[in-house]
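This document opens with one chain alone, in structure tokens, the form predicted on its own.
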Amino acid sequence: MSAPRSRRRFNDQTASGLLLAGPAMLGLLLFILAPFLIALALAFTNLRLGSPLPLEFVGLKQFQRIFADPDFLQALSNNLLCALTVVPLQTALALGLALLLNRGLRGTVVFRTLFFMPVVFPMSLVAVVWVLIYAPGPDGMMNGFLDLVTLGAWEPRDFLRDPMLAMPALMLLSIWQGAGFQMVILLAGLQQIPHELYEAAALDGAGRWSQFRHVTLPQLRNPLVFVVLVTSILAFRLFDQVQIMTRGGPNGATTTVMYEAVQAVFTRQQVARASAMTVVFFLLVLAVTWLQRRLARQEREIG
């Protein structure tokens, strides 16, 4: 009697699970898997809009061409540099803000709203505002601020047209704009840590730093892993700021894989070439995500 009852319960739970997961699975199928498969198929062709040549299968030629293109390699290196810089700095800033707001000081709600506000605004609006902040000449806000901080030693620079400063300027904007989202997630994680753990650590003679290392960080492990994963994906997806503020310049200093793909398909109508770029981009983000998950799992097993 127990086997049929348990089988019936399993079937009911399976049907309920499929019904609940169905809309999400359908969305993943339509908006992620299907576009990727179409891009993968187009990447092995010579499709170019307006070309008189017939559609042909060209094998790996599109991938060979993009990896021989110095602009694409520059875009890849810019994406890696952005991810390696933005992810640790933005996560550290968000963690610092979350720790500060978790202390229960007066005005916490106001500061939490102010820190989260940049996340609400569209990136196009934020980028336009930061173009004004980076305005060249002594009247620019950033130049004026640095002149004030350095007591007049700073010489005004054109941040968005300087090959050495253009990418750091975009990364500073990205860190400022996204830190609020991470802060909210980490703050929620901090508020879930039982206070008894800190009391027990204090009884054992642990100071603030020891409590942070041995209580706060282990308890924040899952929120931190999530934050790092999301930030990595967003850092690799850098496009809006580039399109609005620098258009990939100067001399390719701020171009990214997404920007090169959009330029290929919408400016030069090279659909197959853009598809190959997006396939490489997808596999790169997938590899980074898998590597992070792998390292996090190993740390958990060691711990």
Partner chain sequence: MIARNARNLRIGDRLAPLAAVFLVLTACDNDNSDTTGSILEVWAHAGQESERSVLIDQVAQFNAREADVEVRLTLIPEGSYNAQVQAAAVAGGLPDLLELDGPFLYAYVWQGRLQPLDRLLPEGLRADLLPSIIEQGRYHDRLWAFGTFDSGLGLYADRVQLEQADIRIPDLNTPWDAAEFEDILERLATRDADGQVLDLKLNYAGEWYTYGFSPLIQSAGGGLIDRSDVARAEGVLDGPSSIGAMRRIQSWILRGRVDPNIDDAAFATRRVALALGGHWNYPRYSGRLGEDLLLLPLPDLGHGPKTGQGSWCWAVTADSTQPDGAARFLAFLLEPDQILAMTAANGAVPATRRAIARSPLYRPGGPLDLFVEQLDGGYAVPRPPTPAYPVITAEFQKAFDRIRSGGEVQAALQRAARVIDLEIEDNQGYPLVGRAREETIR
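Starting from the form predicted on its own above, please write out the structure of the form predicted in complex with the partner chain.
For this one, just the chain is written down, with no partner chains and no other molecules.
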């Protein structure tokens, strides 16, 4: 067993394989692994940017501190809430849009462009525009729209200053901004599905819904797994919208781990504390990714 495997691992293509993988591996090493290891080492110190006091090894103190910090815990729970809400909603929306566009109606190209456009805009620009959309008072676009659809029953709210509405407001904008990207991937996946499968299903008497359940979804498995994975990671990385639109407020309702880490290092010079946060964050994202991959694999075995 070991002999064929080792033969498979090292053969005359190994050298060129390594050579080709080299640049990417070097990039990963330099920009992912090395910073992570440095952050890990710094998290066990008391390093502050520019401090004249001697650097000390403080053990797990930074980790104890951040896990006793209500702001950080709230940031973690906000991140989880965001991922749990945005991932299913955004994926479902993207799938819906992709299915619509895949029907081959007229104007598909126009709509595809329109849906994809928000993805091309930088998040900072999108955030500034949405600050105007969420403007409080009856003149704000969102307030005006809700007033219209509820036939005047809607009381104008200050979305970004309302502890209950601020996070949903950010999530809505994130979904709007990100759905186009996933739609394109799912659309590509849909177009890969052989038409014969639908014909066969129709011959077997399957209706629209059955076709979707038993042909479309299984065939889309790989794009869907990819989309869910990427969306989760992006949901955890929530930062730009928070920095520009709410600065973590009101009352910590929209703070995220990334925002807390950036605040720690850039406004308070607490390099060690921010390092501890990023280490926790990295491990969390790693765990989520691993879990999703595991679940996806199991699904395949059952199917």
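Numbering follows the first chain given and starts at 1. So that the term is clear: the rigid core is the largest set of C-alpha atoms that superpose within 1.5 Å between two forms. It should be emphasised that the depicted structure is a prediction, and the values quoted were computed from it without experimental measurement.
- Positional change of residue 51 between the two forms reaches 2 Å or more at the C-alpha, relative to the superposed core.
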